[in-house]
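The chain below stands alone and is given as structure tokens, in the form predicted alone.
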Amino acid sequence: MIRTVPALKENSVKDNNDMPGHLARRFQQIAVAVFLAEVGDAGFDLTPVQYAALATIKANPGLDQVTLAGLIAYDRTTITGVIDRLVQKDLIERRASPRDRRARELEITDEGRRALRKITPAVESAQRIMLRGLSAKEGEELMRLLRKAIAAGNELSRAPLRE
């Protein structure tokens, strides 16, 4: 037996370009590609996540692995990787809390603020790089835009953005 596939409507989406969830995730892939570049050509093997992880966790010592997770967007079932990728290569430390002896403190280490010190410019470079075809104008309102369309949808992820 032959199935037929139904016509398409007139105004249903008809290419994976009309879609934001494709742009999204293409936008993700040239985000990811273009870091890695930067960041590799500054001679530093980080990864977009491992770098929010490191960031956050210099802006907010002794924070927990569930709250960096949360401050991140991450999810906490996978976030332990992140984490002992980051304690072997010295740029963070693991303790156990004085306060919770289940939980883990986070506090970086002198090699991961230098290592933050010199990585900035190749970030800063990367996300130059990404807005490339659009005007400066332009990418405040793309940034604008998907600030607000990740607020809108921020509870619908499995890892929500928690502040």
Contents of the next structure:
Number of protein chains: 2
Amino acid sequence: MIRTVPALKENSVKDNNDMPGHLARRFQQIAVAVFLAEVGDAGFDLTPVQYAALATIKANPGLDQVTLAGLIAYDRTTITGVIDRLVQKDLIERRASPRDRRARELEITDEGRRALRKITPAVESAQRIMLRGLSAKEGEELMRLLRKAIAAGNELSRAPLRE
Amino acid sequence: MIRTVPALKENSVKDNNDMPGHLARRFQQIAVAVFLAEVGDAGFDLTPVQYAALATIKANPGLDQVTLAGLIAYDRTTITGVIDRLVQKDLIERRASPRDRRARELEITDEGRRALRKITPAVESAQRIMLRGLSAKEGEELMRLLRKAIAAGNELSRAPLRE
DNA sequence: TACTGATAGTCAGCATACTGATCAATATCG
DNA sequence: CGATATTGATCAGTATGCTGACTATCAGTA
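Provide the structure of the form predicted together with another copy of the chain, given the form predicted alone shown above.
Complete assembly follows, chain above in first position.
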């Protein structure tokens, strides 16, 4: 096939599929949808962010909000609302720290522990589903590359990971 | 080293870094931050979503909102606000379609064209920066794996890609 | 101890994203 | 033709995520 007119303009605009930023958004979009579907099917109403916060609070009892934010790379202004909703659902407790009156200590409740236990299979299932197009080896490689890119860019967002 | 007590509970909770969903969120978070920083340094106030919409409207003059949404995998309810803001900035025009009175035809303005031209280097720079931790080969492999995972999960989100 | 800077948390404001609903217009089929 | 279904767009409501500002508190130092 011979084109009489070369498509100059079109070639100068990169395809979305060549843009890592676009691919990042798409993959995250699917990941969230899968998470909500699996967790919803299991009878729970918990977002990915709420789950990550809940699991991290359980693993680090009594931590404050800034530390929590650092451990899961959230902005501290985002954490406030997430915590509010977890408290609302009686999954965690927020109380003033005796050592630092600015800080709030976070603790998982029994109900939070129960929810976390029951929800775990759905979360693991979701992680599998979002990689279902890849072989096990490819899935591992994708995660390795993501970890590497993230490590190099950690300081570039307002909410870097802090250990 | 001998552990007297096996850490059963802790081991049952997967590390965030083993969760593709968490890695997806982190990578996207960094990608957006880098995009906004680069584009902002270039003197423009445009989000990744607005950029993608603008570029797609330029490449497909006169398309309607649902088609645009499909081409970049947005939810149609999200598009409304994005279009509002692009119109507000005089980068595009939205007018009623003569063929289908439900639909709106979208067209880039001269100012939109100018902005797109001037902003392109910053966008390309952003794509490089978000992969700066990876070799060229690794960057290609990451994009290939993301494309593959996305293709397999396309129908799982409310806003799949439509060609 | 008083001043200064840093820190924990919250808030207002804005921009994605989604669910589910509604309205108007178009398509389809009996 | 007319009833029905579908489609394009919008809206209300909710939940991230961010910027920038603010208060209260704490820490270090002159």
